[in-house]
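There is one chain below, alone, in structure tokens, taken in the form predicted alone.
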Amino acid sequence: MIRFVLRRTVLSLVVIAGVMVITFVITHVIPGDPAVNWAGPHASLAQIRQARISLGLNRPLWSQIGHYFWGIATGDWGTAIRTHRPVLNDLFGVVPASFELVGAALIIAAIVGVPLGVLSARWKGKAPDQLVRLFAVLGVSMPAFWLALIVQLIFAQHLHWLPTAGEYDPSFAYSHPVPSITGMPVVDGVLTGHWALAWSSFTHLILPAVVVASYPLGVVTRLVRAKVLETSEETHSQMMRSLGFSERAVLGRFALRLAWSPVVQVLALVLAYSLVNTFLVEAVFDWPGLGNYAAQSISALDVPAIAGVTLFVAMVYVVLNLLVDLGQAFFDPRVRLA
């Protein structure tokens, strides 16, 4: 097990040293000058090449690539251009919001994924079935931004039941003092006892928290319909049937057990696709996370941003990915061996 652990490491700090490396090319293959975003419009020309200096663009290439490494092991991401301040500081305070529209977002997916790929395999061929199965089909194929425009529209817009954009109510800002110790609204307000923001963050996160689910929904639905008509077809299901246990009882209680654990592993590497799929909800919806942070980063050109972004999203799938090769060793000896 410390050998596969080891093992594991080594190969996910290689695949990060890649991104990084990845990273580092395309900013500087992106067309504009970033110095001249620091500087301003209306900057003279001392003022972009003292911008050059304090960016280290004025380095050599591998002075720039080795800077950069040692900036990214010592917590140095960079100087954000639009914000002028670090990149890091940037993102621990974006993340958290795009961590609870994620994390709500798949609690949505099992609390209704499951049931249905129950469902659907108890009535395999049937309508039941053939409704569950173009469901997941449509959550999984459907533009995230178009839903998101859809259900804005028919929810916020037409039938005034949600709150159209925001992450609560922005009269708190003004009113009500809004605490800060996760940085996820809902949960704030929840243990500092603030219940009227608790709610309004929850009224504001429902909407695109549907949305980033569609996608983790149809993949989860799918994966237990296989998975419980796998089991549901072993031996110990037959036996569970011989000795007169309901079909109900033989999905629910023992084919459903067997398949809850790739759909954790699932649900976990999902994490981090609908971190990156938010990015567009973000923006329909106003949402300030990590999608709408990389979204005016792009639009105002600002190179160090979105290098963070994209080495922290990478780094994401990468930690995931790992803790769910762990898991699987863990539980599995067979997987040590693979």
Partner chain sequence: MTTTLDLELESGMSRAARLRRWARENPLLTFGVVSVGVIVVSALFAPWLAPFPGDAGSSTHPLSILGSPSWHHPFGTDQVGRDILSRVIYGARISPLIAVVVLFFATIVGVPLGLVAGYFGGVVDDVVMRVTDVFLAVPALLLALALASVLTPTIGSTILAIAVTWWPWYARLVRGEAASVRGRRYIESCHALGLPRWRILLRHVLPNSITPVLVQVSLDFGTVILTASALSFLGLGVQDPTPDWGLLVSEGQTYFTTNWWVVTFPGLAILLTALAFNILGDGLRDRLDPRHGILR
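Switching from the form predicted alone: structure of the form predicted together with the partner chain?
Just the single chain follows, nothing else.
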């Protein structure tokens, strides 16, 4: 077990180092002259030369890459051109809002996707199955940015059922101090008993969360359907049937139980994909998270910030992957031996 943990951890570190090489190439090698960008459009030659020295661009490439790696390891992720603040500080400021959004989306995906998958497997080939399969393939084919605009227009601007944008009613910022424990207003509102804030941020969360949920929902539904079908044809399910258990019990109580582990695994993996999808959704809903930060950095061509976001999401993905692998090895010895 210890060998397995060590091996997987080292492999994850190698992958992160590889991603750092990619972000290094993006920040230091491809752009024509980062010093010119850094110094701004009206800089004098002397200022550009100064920027080149302070950015370390006059040193050889291997020295720059070493410096870059050392900086990342010690928490110096560079300075964002747009905000003129350290990239890592910027990231810590915006990440909680995105985790709130993605967390809500994954909860929706699991709550809706699992029953739909079972339903689809139960009625395989029949009308309910066809409908659920269409729904699931719609989810994975959906351009998130378009869905965001459409649901905002329909449910916020025409029907006025839900708020248009933002994380909570802006009047809270003036009337009551907004508590910040986790940085997620729904959670903070509940934790501090600030129910008005919790309710307001909950209603603000619904539309963006539904949009971000579309892809994971499709993935979970298809996965559960496939897994339930797979196990329902195996001998132990047939035995349950022959023992007189109803089809409902065979699928719901036995087949579904075996589908949980891959569902958890896929949810963890899909989290990073959803973080990337927030790049396309948060700007539409003016959600103050990582995606909005990324989209603004992209339109300002703020390369250090973009590289920082890339590295951060990659790390989240690799770490989650590692945790899922270790968790499965811990609970299921078959994984370790493979």
